[in-house]
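Presented below, as structure tokens, is a lone chain in the form predicted on its own.
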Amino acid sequence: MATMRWLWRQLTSMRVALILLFLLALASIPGSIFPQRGTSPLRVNEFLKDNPTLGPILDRLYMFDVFASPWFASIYLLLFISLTGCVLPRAIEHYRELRSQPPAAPKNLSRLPVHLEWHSSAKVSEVISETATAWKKRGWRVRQGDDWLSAEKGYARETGNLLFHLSLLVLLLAVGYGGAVGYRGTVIVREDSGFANNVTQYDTFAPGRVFGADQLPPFAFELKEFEATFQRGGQQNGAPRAFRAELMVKDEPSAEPRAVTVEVNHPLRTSGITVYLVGHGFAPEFTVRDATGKVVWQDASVFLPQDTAFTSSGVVKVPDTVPQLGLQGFFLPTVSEDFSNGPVSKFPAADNPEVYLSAWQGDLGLDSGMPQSVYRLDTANMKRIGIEELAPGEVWNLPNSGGTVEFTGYRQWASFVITKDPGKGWALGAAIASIIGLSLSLLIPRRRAWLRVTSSEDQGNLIEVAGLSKTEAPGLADEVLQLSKLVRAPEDKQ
């Protein structure tokens, strides 16, 4: 019992607390510098294509799912605990503190370390009584004695600390609650096509411990155009400079559609939850046809962008050939004339698109039951048969009677992360409160002032007045030297 007692203490010290906080602001880190699952999906399947030995042993160890990982938890949880046995003792007793009156004056004021003092003619009750109503008015709590007078002011200063770490507790629960009973999802939506709020409908799909796929809200949209514009010319030729998304809107399945607009940090807000527009890209159109002309696939493909210029990657799937078809290739929004380093783009804007495909006959493994991602092709028992370029309107005859491949134009895409979290205006609230108390508790000193009269029949009374910071802020001597000033009979003080 002894050890776990120490422990405890331990744990509810402000020390622990201050380390544990630190751990979690570097626990963080991870999160901004590798992709994470629950904003960038893609980004994640890409980082783990690239690195095939680095981004499993990452994975692992959590480095893509930082904020739900097992050691963020507990260092979350710890925090948690850390923060309530350490500020609730405290605020139990500053509200005891508050209601108590200033301690009693010492009776050698001249040992503090602001001391004034001179003889006066007036009378101790006098003095007493009319210097504790100018105190008053100055916002001094005073505590009245026969000859002496105690204040004291700055409890605010103790209250902004208070109210900064039980703002912080209120944050962790905020931050707890919304990722418990909230939800995160992922969706890439091409033009003139649409999303259902459904659990099917989602890329990604990632519920709080206590969300159930049954409180999905009913609502749907189609994005009808998306538009990027990008800066030409300059230094910075090529930087993104805005993003909209044109979207038909269903709140209710029996409701009229409505038009909304989302753009970067303006996003759709609908049945409790929040659609951002974080992506977007381009979807090549192809159609294919076997050696009969028959067509046996014909749809935009989704391509994923590989740098900034757009140059993009994609497979396209035609399991209804003999043998199967497999397309795999880059969407290149403008070409670039000089292939010396491969098929690039050199602008991400659709100036001069162009596909270059690479195109495989064999068993795409599509029948084996194992799971396969969309964005690539499996060419263990493929074999290639070609490779094209081609511009929009163009065929490619495939060889050996293979049939042909049409590119027939592109679609752009839009990514979007639907949240639903119930927690965020109480951590917004939180937020705000701790700053408010930071600021209080940094801005506003503590200090005692007293006030101690001495009867003497050969100078008239002694006035003392003294006072001692409970702070390192400076002014202190000033402060005491304006209470002295509303002491009564200045005109007496020598």
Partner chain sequence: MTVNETLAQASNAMVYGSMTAFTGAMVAFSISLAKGRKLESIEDAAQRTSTSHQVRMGSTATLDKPAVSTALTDGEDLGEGRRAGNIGMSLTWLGTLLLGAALLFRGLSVSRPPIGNMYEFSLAAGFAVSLTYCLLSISRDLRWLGLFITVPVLLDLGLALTVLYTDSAQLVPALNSYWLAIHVSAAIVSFGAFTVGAALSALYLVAQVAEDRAADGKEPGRSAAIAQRIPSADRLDLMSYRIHAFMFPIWTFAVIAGAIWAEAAWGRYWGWDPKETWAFITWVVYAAYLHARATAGWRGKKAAYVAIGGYATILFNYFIVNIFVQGLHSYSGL
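Note that this is a predicted model, so its numbers are computed, not measured. The term rigid core refers to the most C-alpha atoms you can superpose between the two forms while keeping them within 1.5 Å. Residue numbers count along the first chain shown, from 1. What changes on going to the form predicted together with the partner chain:
- For R289, the Cα coordinates differ by 2 angstroms or more between these two forms after the core has been superposed.
- Comparing the forms between these two forms, the C-alpha position of N397 differs by 2 angstroms or more, with the core used for superposition.
- Superposition of the core reveals a Cα shift of 2 Å or more for S74 between these two forms.
Form predicted on its own done, so how does the form predicted together with the partner chain look?
FYI, this one's just the chain on its own, none of its partners or other molecules.
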């Protein structure tokens, strides 16, 4: 029991809070040095592949999940226990202080940092009562004695400090709550295609711990048009300048569709979820005919950008021919004259598009039951039958009587992140409260001031005004001077 009490006292001491703050800062550092699974899972895999011995050790130490690791959590939980243990008693103390009067004036006012005195023949009781009124008007809490006043000001400082620390607690809870009941998904949508909000339509979907799929609001949208503009010429040639996705949104199944423009920094917000535009690319359109001329495939296939000039790679799988046909290659929005490093694009806009394809015949491996990436061709059981470069409208007669491939044009696609975080509003409220609390706490001076009138026969009464700053804010002397001017006791002229 005694040890428990000792532990609690340690935990809630300023010293331990300070140490925990340092630990928190230190513990965050590896999270910025090593790639993190939460944000860049691919780079984590790469790291593990490149460092076969060190990697797994670091992994066991949660170096790739720092902010979800037990040791990080234990630091901030201890900190917040310490915070609660520290702030609650202070809140009670502060509440009492708010309801009580300032302590009586000390005996010897001349020992205080700011001290003024003069003689006046004004009447003691009048000086005291009139000054009390004047000081109260200036915002001081005043306690009145027979021949003294004791005043205090700046209670909002402690109120602010408590508000700040409490709002940190609320912030932590809001972050935890939002993470647990919300979700985050990503999806790629081509122009003239749509998306309906259910789990199967997402490319990736990360639900919170207590998220239920039935919590997905039934909204849907269609991507009408995507537009990207780029810097032309200059040092930053090709740098993106604006992205815009024109959507038709149905907020619920029975609602009228409405037109919405989604841009970077301007997400779509509907029914508690938010839709962000995060990426874009090209989807070349092909028409594939078999040897008899029958259309066996006709669609736009999503190609993924590989560089800033949008050299994009992708595949087309045509399962309905015998043998099966696969196309693999690049879409080049502005084809470069120089292919010495392979086929590349030299500008991200589709000024002079081309595709550069290789055709494969054989078994696509779609029936093996293993899930396959739609961006990669499994060529284990296939044979390459040719390579070709096509401009829009051009037709490629495949060798081996494989039929024809026509590059009919392209569409663009846009990728979206769709999130729901019901803790967001609370977190924002707590953050704003924390700034208000902090500003009060750091900027409001807490001061005490006193007046004492000592009656004396020969010289007239001695008037003393003194002040003390409980904080390191400047301006105490000025304030005390102002207070002294409010004392209704004109100085005696000798």
